[in-house]
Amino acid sequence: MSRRGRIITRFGAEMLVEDEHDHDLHRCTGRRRAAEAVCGDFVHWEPTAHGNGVVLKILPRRNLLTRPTPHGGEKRIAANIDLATVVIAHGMKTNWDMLDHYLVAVHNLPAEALILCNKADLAASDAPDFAATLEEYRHIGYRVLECSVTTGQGMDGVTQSFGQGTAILLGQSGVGKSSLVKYLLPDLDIRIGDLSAHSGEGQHTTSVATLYHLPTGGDLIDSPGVRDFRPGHLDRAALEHGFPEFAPYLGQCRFNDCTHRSEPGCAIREAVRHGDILERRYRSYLRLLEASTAL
């Protein structure tokens, strides 16, 4: 008889399923299309005679975060996300384009977006324009939190933000996601050891998306750091949706199929010219449009 569970992590063709009723972990493989299950998926599964289990069906997803692969495919990262937290950090060079790419992906999940600026204790070493750029995101309407696991600054707000639903940590390598996870999960080593014991894969959880239950409530998916990120194929309307500051001007262009590149009578480019849309964000949109068209 099938049971309901949730994918906690997957490693190759196998995955760990947490049973909904007893919360035990079970090592499983996926049957047919269920083999595409990812961290965060709710599934139906059943035990097998040899001790492991089999995932029978992926239950309807609220959303699915993916990214393109170098060979034109698609890598599934995690599913059923309520809060997508993009982590940047004081005291290091920030890839603002990559932040924009993540935010566009989050808007199209859809999920709530949070920009979490870590290492606030290093703010004195920021580039001169860092604080101004961060303020630009606040002005657009994004929620921005600043924190430090070293001093504890802002960590109460972080814990509160993660207190319900499923949050995921995203961001480039070096922004301190591992330190954040250790702060939020004081018994992290015990949990990793438990996951590894069930999977037989050693410390695999450092390189794959893994879901943890936070002691203060809510679930947290820790995803591996990346050097770059780009959303998968999105049409023009989806890209426009990913830039919320475009919203007041959409539908006002002279041509209904305006791409906002060079068409006459473009309301978006006019807003850029008047300073109502940031030139940097507009250029970010154009680069994503060109990349999406090339896919």
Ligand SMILES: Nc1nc2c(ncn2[C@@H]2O[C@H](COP(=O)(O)OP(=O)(O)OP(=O)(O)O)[C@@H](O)[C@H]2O)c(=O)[nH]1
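None of the values given here were measured: they were computed from a predicted structure. Rigid core (definition): largest C-alpha set, two forms, superposition within 1.5 Å. Numbering follows the first chain given and starts at 1. Compared with the form predicted in complex with the named molecule:
- After superposition on the rigid core, displacement of the C-alpha of A237 between the two forms stays below 2 Å.
- Relative to the superposed core, R254 shifts its CA atom by less than 2 Å between the two forms.
- Annotation: Cα of P264 displaced by less than 2 Å between the two forms, core superposition.
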Second form
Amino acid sequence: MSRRGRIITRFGAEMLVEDEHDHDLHRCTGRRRAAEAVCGDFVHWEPTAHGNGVVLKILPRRNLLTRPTPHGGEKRIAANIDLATVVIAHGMKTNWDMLDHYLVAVHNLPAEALILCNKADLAASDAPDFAATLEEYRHIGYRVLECSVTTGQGMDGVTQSFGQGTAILLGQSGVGKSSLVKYLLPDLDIRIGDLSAHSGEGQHTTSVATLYHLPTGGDLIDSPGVRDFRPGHLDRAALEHGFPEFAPYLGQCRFNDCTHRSEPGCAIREAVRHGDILERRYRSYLRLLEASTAL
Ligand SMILES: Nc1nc2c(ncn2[C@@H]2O[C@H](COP(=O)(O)OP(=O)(O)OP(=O)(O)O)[C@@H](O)[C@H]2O)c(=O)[nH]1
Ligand SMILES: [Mg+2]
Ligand SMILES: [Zn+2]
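Given the form predicted on its own above, what does the protein look like in the form predicted in complex with the named molecule?
Once more the chain from above appears, this time first in line as the rest of the complex follows.
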């Protein structure tokens, strides 16, 4: 008899499946297309000998977060995400373009977006324009939280922001994603730690996405940090949708199929000229448009 479960993490071909009923963890391989299951996937699985098992089927996904690989492929990161938390940090060089790229991907999953700015204790060493840039995201309408794992500042708000669904922590390496998980879950599941030791990664840096259960009832996925992130292939409408401040102007350009690059009568460029859309965000859009094959 097959049972329902959820993929907690995977290392190569080996997946760790949590059974829906007894919550036990089982090392599984995947049969045929089920071999593509990722962290967060709900699956049907079947026990084999010695507590191991085989994943038979991936249940329909609400969404799947991927990123393009340099060779034109796609790397699957995690599935069934309700809240995507992009973590940045005070006292570090922030790649705002990458934040925009994440947000575009999140809007198109679709999932709710949250910007979490950690290391508030290091705010004194911020770049001069850091606070102002962060404020720009608030002004667009994004929820922005500030916290410090080190001092505990703002951590109640972080706890409350994770509801009953599945949240994921995304962002550059070193911003404190795993530290946030450890703060929220002081007694991490040792079995996961054991398995992760087998992956042969001798660093602190997170190498695979792993799902944790929060005491408040929701789930939180820690993901490996990246040096750069680009959303997967998106057509122009999807790209526009990734910039919520464009919404009031869409459909107002002279041409129906306006790409907002250089067409006359473009309502988006007009809004940029009037300062209603930030030049920096508009340039982000243009770069993604150039990179997309939708042109
Ligand atoms: N000052 C300060 N340091 C912090 C804070 N949170 C985390 N750190 C430190 O930042 C470093 C990186 O933290 P990690 O939690 O490993 O970062 P990560 O985002 O999981 O990194 P990857 O797994 O590589 O993606 C560690 O040395 C942490 O101790 C904070 O609030 N303030
Ligand atoms: Mg980490
Ligand atoms: Zn236009």
